[in-house]
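Given next, in structure tokens, is a single chain: the form predicted alone.
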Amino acid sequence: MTGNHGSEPKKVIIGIDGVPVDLIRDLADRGRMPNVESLLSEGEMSAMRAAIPEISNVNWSSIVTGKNPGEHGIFGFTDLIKGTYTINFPDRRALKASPFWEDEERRYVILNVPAMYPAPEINGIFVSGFVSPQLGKAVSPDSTLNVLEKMDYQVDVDSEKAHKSKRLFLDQLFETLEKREKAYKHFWEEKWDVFMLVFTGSDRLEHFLFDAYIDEEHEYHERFVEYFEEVDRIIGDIVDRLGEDDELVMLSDHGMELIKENVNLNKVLEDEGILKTGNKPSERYRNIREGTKAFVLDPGRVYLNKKDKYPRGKVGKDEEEVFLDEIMDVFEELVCDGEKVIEEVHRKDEIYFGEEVERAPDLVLTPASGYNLKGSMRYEDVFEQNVFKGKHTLNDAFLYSKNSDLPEEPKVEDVRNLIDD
């Protein structure tokens, strides 16, 4: 192992971002990630469940975390601001659980983590992933920043290119790529016990371009898995540097799969008569008008409007299990053309336990296999197509170990106890 990093031990974590179990398989069976298919028989990897729901800030907490998101209080990229309907987007600094990084008897170099900006100060480096708007805030300690801009460092893809060109997204994805390679190579020279890095360009590529890995003949379909042999190149590269007792685990935080269809959950409680909204759908959350039972947040979080929450409440205490009951019955019988659209509709107290149980959404569903589930404020209709062709899955995320057993069926929450062994 290079760099000043003494006899111990090292634990190396390679996060990629929803890749499903299956795709890294096929690649690695196809020789087309050979350092990952040369790991896979050196060590063990299985499908891991991702947390519910399904996206990557909530996994991702709870990855770090080891605890699940009735612990460490991240439910969705979005919330509303106590006691309104506006919108505000948690950071790290709304996580309530502490990550791995906050043992100060280890020494760490975490890069590109998503949703844990503003970086914290820990013992040793920090680079924030997505979503991190400023880059000077996304860095610990200060100096880092001057590296990173020496280098142009990309926190992340400029993804609105996809909706332009998706050339121009994919050579965008391969630049940053390119810069995340270079950071990682420059800070495993610091002096570090535990090195972290996630790459996120797989997910932007898997959204915008899952038809092109499931068709061979997709005009994208060569550059698609051009940028997972990158990947693993990078992996390779990383591999040849760790000692011989050194302990790799890579992982995934969810899967991915291609999109048969959006569905727009407002605009089934508003055709039930369950949602009112006014004529300002550009006011998001703030249209909701008085009458109102539930609403839906990204991307299948099912909120009561109660009476001692929200502006404009309608449901008493003593109406809640009623008016939930009639909602389970409205997503449950959701179809589209003949087929169930919804997989399972969750009661929060079903798949949460923890402090921040009572902030939970009310009702949280799982979409059966290829709908998309949306809970924007702005819609025509239930169903609908856009420029997306991936969307996240919950059983298919994967986790490897070189050198420690895995768990039977491992969830994202097991991740924690394989960094602090």
Given for the second form:
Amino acid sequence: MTGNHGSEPKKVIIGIDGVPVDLIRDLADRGRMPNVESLLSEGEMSAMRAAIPEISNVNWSSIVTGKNPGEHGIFGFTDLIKGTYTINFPDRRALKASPFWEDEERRYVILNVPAMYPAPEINGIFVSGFVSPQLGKAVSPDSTLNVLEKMDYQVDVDSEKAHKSKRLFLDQLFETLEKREKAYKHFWEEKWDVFMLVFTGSDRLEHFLFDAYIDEEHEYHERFVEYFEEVDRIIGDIVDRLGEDDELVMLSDHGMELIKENVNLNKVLEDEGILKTGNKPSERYRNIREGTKAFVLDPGRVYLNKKDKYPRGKVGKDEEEVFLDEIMDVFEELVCDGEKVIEEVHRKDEIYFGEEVERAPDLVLTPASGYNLKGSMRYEDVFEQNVFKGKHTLNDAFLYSKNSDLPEEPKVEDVRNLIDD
Amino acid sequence: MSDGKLHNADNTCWNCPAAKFRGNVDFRGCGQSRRIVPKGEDKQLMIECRRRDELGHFEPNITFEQCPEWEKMEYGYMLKNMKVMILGMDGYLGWTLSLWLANRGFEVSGIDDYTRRDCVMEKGSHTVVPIPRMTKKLEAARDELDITLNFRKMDLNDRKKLREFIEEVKPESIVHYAEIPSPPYSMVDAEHAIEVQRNNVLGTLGLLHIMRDVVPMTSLLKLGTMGEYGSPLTGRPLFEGLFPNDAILEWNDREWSLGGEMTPRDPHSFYHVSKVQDTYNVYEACKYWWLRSYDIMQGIIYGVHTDEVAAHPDLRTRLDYDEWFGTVINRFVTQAVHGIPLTIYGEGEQIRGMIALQDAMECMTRLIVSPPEPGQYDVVNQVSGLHKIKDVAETVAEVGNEKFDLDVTIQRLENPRVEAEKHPMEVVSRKLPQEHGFDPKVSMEKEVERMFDLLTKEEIKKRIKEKKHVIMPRTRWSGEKKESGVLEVYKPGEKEKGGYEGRLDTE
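One more: the block was the form predicted alone; return the form predicted together with the partner chain.
All chains and molecules follow, beginning with the one already shown.
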């Protein structure tokens, strides 16, 4: 182990956002991720099940707290502000469970964990991952800001660029990775017991160019793989710095696959008369009108429009069951070219437990392979294509440990045990 | 508002100066962007609230009606203790608005470097309604109205100081009255023309840069003037700054929509030119930097009354009657009290938009509580009526003669200005009444009567007499320095009505 560290074994956790276990294996087998390849021969890797819905902030919250969403309270990228149809973006401030770094016995460097903005004060150094609108609030202690500004650090690639030009997006992605590497090297020299680094560019890359991974003839196939080669090179660099007894855990928060169709679930509800909207789609959920029984938030979270909960709420307590059954039927019967679109409809108490369940969506849908569920209020048809090529998957995140045994059929909540051990 | 809602009930965080825009969340790409894309399909603009930190990041669409930080008041929902900075606080409008707002719960700050006092003194004149020095006015505001105004003596063009003050206060609305507001003053000579344009144009340009850097969410209420438009002889309506969507340009058998484009400006003094230049600077700043502004094309203001300025002699706002800074009705009433025939320039058929002081204050309040959207440059024509100068003189004379037992006559002078003396005039003023709930409350007769009440007090009559030499116009647009000759003197009621009639389009 290099750097300024004591003699106790250290723990390093490397996250690679949105990477399916097959992709890691494939690139390792092809010799494009040689460092990962040799790690695989030394340790154990398994597919890992993500929390539902398979969204980054839900899953990173589960990974660092070891809790299910019913306990940590993060159910998606978005929520509605109490008593309104206004969306908010729950971040660390909304997290109801304790992340491992609250244990002050150990000293930490935590770099780029998503959904952990603003940065908490911890025993060590913290740099939040996306979504982090202001770098100044994404770092702790304050003195860290100066260091990051000097290296022109950026939390995330500006996704707006990807909408304009894939080439520009890729350039930025590599640049962001380079800065991340600089930052990790700088903070490595600090005193710490646990070092956690998450690569998030992988998820962006896959969203916009998963087709380039699948198709070897694709204009950007090589660039796609080169990105993972870079990640692999950095992983190799980290491994070289580890001592014999130091522990290494690697993981992703969810998997990824090609999008076959995007599915506008609110359009489905509207067609069935369950959702009523005004004529201003730009108003988003404020466009919900009287008579609405339910609506969907991204990706497949169904909320009953309850009387006591929303401004134009319709559903009374005694009607909830009837409407839930009706909505479950609608989604279970949804087909595209004869193929079932929704694999499973979950009632909230089937998949969540804990004090926050009350706030959970009433139903959560998990899609059949290739169907990208959307809760957008701006839609034309139920099924549509857009710029995105990759979508998250539930059952094929990965978990790797160099030193410890993995639980059987691991799920994201289990990672915490590996960190705490 | 027809459904009983207050005019700004449905405005949202998008309009609110407490919102801090933080860029976009890209749902499908799990990403973020610093760019502001308000209507992106799968991208959601997010904000934080300066006042409600507990909400974290959210989309900007909580309505004023829903938000506990916005409270109902007489002129719409108002942001609790909303911080308004008034540039030009010592002036005729600045002082009146400061007291008006502070008395209604706004947190008012402001600057002034007493340019107006200096300019009037330069002319050898003084305000006919006596006003004490600023420190005493502030004391009186505290003692009589129990309000505190955060005032700093400061030049608008001292950008370093102004920036520091804006950084300290973080105003949620800035009302910009800190310009030299006189056409004749700008026409005296090169020095005066340059000084007016320097103070006004550069001052505003500097302010826009400070706002970009320090308070980009703050709305700017910039005082323009109806004089920016001129008085087109074709009778083309004076729209509110920008052409409406159904305005068509037809030429050579082809047609184009003019919707959204700036309407032509036809200033008629170097002062008016400075206002037009401001208009373009503000327009550009909104475009480049997402600033937001109302450019307020105010008609000629007149009057002495609001409850606040009338509450104590030390709270009065100034009233000028010299040829440079006296506005037409204010000058007429003063002339009537002093016994000089009311001075009409040329034919007196000029038609102008006008508004009483108290109504103007109400308009400003309604606009302050309804900030435009980010990047929105909006224009309102702030007038409550259109009047021919000749008719205004008749009204002043009638009120003076009938209610104050005066013997008021009217004189036509050689026109010192270069302007159309007879012209049609149609003014569109729909936004204030339709979008902001404004309904004028003060008739010209009523305000003129209040003015006579005040100006016929002995001490004020004495003050008028002391500086009577400033009444007759000597500043000619031609550059000649010569008092205007008298063309005709007549008694009210002697002239037949005729010519063009103004048309105010509010619906």
